[in-house]
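In structure tokens, the next block holds one chain alone, the form predicted alone.
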Amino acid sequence: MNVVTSHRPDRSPARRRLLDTATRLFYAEGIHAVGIDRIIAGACVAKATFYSHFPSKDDLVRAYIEEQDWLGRTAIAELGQLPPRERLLAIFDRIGEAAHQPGYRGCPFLNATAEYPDPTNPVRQAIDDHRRWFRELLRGLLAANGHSDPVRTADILIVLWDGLLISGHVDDSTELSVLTRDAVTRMLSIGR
């Protein structure tokens, strides 16, 4: 889950550099702590180039969040067509893997939510879109696995997911993989 820059095709090399620079800086230092001038300098573009791609910093932040969403969906798609139970476990195993990566600073969506508390802000709406997608994914996998209450259990797993993402950043992450597997296994067995 560590934030990485994308190899996703982009409309222009300058836009790609801006987004890659913003991604590194936003994740490492926080969104509000990083100014546009620093992103422009890091991307080696002119201010006019920045504004031709992103009319405001919030437009850049939204693009950053949307790309993190795309990367998350891609990572889950790359798990392949595992049976529902194994796919659920594999999704949660990603937390343990992410927490061991150098520079792991928690979930980019949760980090951004702390900086964008207004639910009407377009950045926050992009975060909420990602969370809706993830919740629906979990519900579908739980239902396909024959869980008796996939809606409530998906909500519980979201809370667990959020807690594990934070724990991976603030606590010793060496036990995170084991704790994650144990927690999800227990939740899956409750509804059978």
The other form holds:
Protein chains: 2
Amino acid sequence: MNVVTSHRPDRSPARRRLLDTATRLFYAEGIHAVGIDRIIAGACVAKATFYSHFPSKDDLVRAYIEEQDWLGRTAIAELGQLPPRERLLAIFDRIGEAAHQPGYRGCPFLNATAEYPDPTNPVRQAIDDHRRWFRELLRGLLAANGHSDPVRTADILIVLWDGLLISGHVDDSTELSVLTRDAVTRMLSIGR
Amino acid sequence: MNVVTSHRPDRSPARRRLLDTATRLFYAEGIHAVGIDRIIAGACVAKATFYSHFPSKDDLVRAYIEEQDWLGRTAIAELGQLPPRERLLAIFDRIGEAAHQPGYRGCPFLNATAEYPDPTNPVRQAIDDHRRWFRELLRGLLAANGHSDPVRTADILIVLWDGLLISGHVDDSTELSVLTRDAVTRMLSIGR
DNA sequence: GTTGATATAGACAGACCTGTCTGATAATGT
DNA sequence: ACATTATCAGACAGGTCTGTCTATATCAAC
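Moving on from the form predicted alone, please list the structure of the form predicted in complex with the DNA.
Let us now look at the entire complex, which starts with that chain.
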């Protein structure tokens, strides 16, 4: 969910700059709206170098999505040791933090989904992988919290997650953190 | 939310066919991914005729969004007389019906938002209008139902609405109707 | 019959798209 | 010293995009 591009080691500096520039532009303007020429110009990389690192634009898009997945998993892992309920709340608190950053434009995975209709496309597969991981994460935390129906409640929490990320983008987001706490605690209060 | 294109009178048959074809293609494949040439071919309309009805492609996109708005309002109006709570549930039941239609690809408004980053764009303005109408509708129904906090609860219901439309598209949607009923009744059970 | 509105097919311009290729330059390891 | 690897700038091909334009055809009203 975070779209920070920074500080991840990579095979080469040029590749790192390409992925950073692509991340910034894809997220800010949409994938189809950004051409290769602008990415290589922003990354100060020659076109031939780009195509030596990424066989096609779609490979770059897939790398972008996979890195967002990696960043999301890393951010959760870096939350530190917390009891299940507090961990759940801390995960959802990240929504408010992200939405108040300048340039916030919703969830990169959902935005990409809107531009990739074919569910068998590798980009969509990478997005599905990310969502499967997140769903399992929530199920585990709800079960560890002694929740009576972790499977169903995890599904609803994901519905809230997606909807809150949208709300922070397209609606007035001044009360998003309060709204998030309210919605999640309402949901957790049911079923123990 | 419904993407049915049908049966709305229009100024001219050619314009009607253009809007129907554009609706079908924009929704199925995304807006940037569909060119004018394909729309006029699908509508059996000459290019000059297209540009006499729509000064630019963006005007066609705005007409597409405004018609989806009109269809949504019409569908709600056609629900007939129902008590507030049943009306709310009936509105949300439409999600399951829509998501099980072949070719369902999520919410046309949110998909368009992902492709239009500039919030001052007329397309985005039309989407904002639609969302404002829907928010007011939910607030009124919650207030009429004697709910203790209709403003906040309407915000959460919109979060659920957006999230459920996404879930029906990108996740397994076999239990979407049950999930919707569960999430909405859970939410309505709090605050009277 | 004549006029005016609306439609047709399709060429065209200018921009942008992805992806390939050439040929030169710099850094690195042995 | 030499080979390898990565990089550079940029031309180029072939396609698609939006939007304009020409020239013709249909049809209704008067």
